[in-house]
Amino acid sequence: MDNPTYIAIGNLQLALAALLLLVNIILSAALRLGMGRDLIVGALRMTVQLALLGLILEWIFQTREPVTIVLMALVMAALAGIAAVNRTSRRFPGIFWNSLVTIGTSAFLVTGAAITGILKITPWYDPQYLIPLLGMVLGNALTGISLGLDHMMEGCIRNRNWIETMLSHGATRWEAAHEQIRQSLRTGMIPTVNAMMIMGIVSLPGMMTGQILAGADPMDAVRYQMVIMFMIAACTALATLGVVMLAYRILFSPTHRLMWSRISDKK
């Protein structure tokens, strides 16, 4: 099968694009929704971050430095991180290190074992692959971090008498917050199922789009959106798990008691 010809988009093409958010603006003046300006602020705000984004990809595309490339890994996987927690509705001590740690590691480890084991590609560090797929399955595993650390301290809060008179009655701290755990967990990992449920059905993922419109072989391109899911899957699990079990050791001392006293709203 022969390739189309990949259309590279100039400047009047991306202007031509943003009219479209006239339609957004024009429903949000007629119905007094009160996001025109919200939207103007998210547009120039995408603009300008995927445009930087743009020039320092091209910069590290061409040194293809080692050490550059993971240090722009290790900036994206702490921006990752926090912005985990910040989407969260409460704190805990140490849950900006916890949310790091977790995070990182999931998605190091899971990047790795696909681009050495799977892809193999040649050499690890090609800025081609890894910065891409590092870059998906951190932000999918941010979301599943944000949405099980919420679900772990809201339950603690919610529950907090069942949990106590479960542990004054001689339930160690495992068996009283197993439970919470478990649904946590859970919750972590729900938008992840759900994308792979309706995934060439309902949705056209957009890594799949991106390279068939770059002119990529369909089925190239389906086989590429597997292997990404699959890591996504992995990645959100570990990352979830990670993050829950990290706030259960806090939230849970070692005496068998609830600390709750530990859980404070977001500042």
Contents of the next structure:
Amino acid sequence: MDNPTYIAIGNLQLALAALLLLVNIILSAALRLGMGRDLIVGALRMTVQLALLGLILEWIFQTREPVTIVLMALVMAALAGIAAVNRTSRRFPGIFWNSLVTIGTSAFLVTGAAITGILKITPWYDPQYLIPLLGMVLGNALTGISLGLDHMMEGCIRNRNWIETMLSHGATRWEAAHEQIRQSLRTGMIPTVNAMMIMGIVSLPGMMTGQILAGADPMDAVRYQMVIMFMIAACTALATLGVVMLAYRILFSPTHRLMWSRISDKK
Amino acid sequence: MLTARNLARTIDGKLIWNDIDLQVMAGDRIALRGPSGSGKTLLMRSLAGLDDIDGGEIRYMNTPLWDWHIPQYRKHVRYIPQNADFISGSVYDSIKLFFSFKVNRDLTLDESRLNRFLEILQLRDSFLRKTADHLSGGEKQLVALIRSLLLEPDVLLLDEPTSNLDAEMVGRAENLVTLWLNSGGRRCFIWTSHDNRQLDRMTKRSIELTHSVH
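Hand over the structure of the form predicted together with its partner chain; the form predicted alone is what we had up.
The next block holds the full complex; its first chain is the one shown before.
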């Protein structure tokens, strides 16, 4: 980035942008809408988190040490796996492992295939590509996992009677669980599918916008966006399928029972 | 056909029942009696392989329950859970679905028997086209009963099968079960109910669960 084609943002510009929000906070206070607190906390968190991330990324981009970069990738995947479970409202034994294993496997498979097979980036650990691509894939897989898990657990509890009626008339655990699995996968994929449906019509995707702001040719930016969307869709589908199947194996025993007592409320 | 010896079950260290022995033969009509909280439903669920036992043994046709492929076992010993439910599609779909399970594929849905059942219950044909969200709790119980009988079990475990029906419909449902029992095969049932007079009407002998856990 020796010769940036974009305008660097200084502290003054940042402060000016924050002023835009301040107007709203004043408005909220004046009208007693009670939104001020949330807005302030949200804005502060965003600022601190991103500033920290910026520092870490700068450091990683400078070291270019594969071990450090892989470590960073692992931490990102672990955080995403934990966050996915934290968004659900129920628990079963092993739920965190399920989430960590599936999000790790699916994100590294898809990102790995894209980096080595499709984009052919050398070296493969080049953080300029690896970190942002992985981050976007993880963020979306996280949503898929939490929605899929939540729907699966909720479905097993709400439809317990129906599932057990099927089981007690000779349905195998797969036959009895099939409808729940199907709906959980669908639910997990909805945000991704919807995003693809409206992309470029209603919404300008963030990554593409970023590239255009950074001076990239719009057509190039579009191509990148397409690749990342394919990656996101593939990874979210894989992660949702993985986590729902693992949940199925825990919630339906090999003796064709629904183990509803394994599901507990979030503490 | 179905035998159980020395069955015991504890929950959180508390004994729910033990020393349960039962022997169910073709043609048997058995009442499972006991105060509420005595574990009637739990025993039914255990007999259906839906819940654990902590001691004893359940056998069907002289083969222990856990040596059976469980769905195959449940093809013979069918259990209608309390408040049996269904969630999507029409009544007819929910009946048809059960014939698509792998172990049930050699059975075919006999439409004329289905219509005969509807006649006995004095339900209109349009009942079959109703969807889950338009059915009352009692109507869902009728669906569950019709479905189980059409699937021709040997042993039928009925857990409060008529608790949400009005008196007239209870009578018709009882007629339906009696008709099924007497129309051939080696059929039998175990029935639980809060209504002791119903048990007196429908059954010939009883299993008593005495322990009440509170």
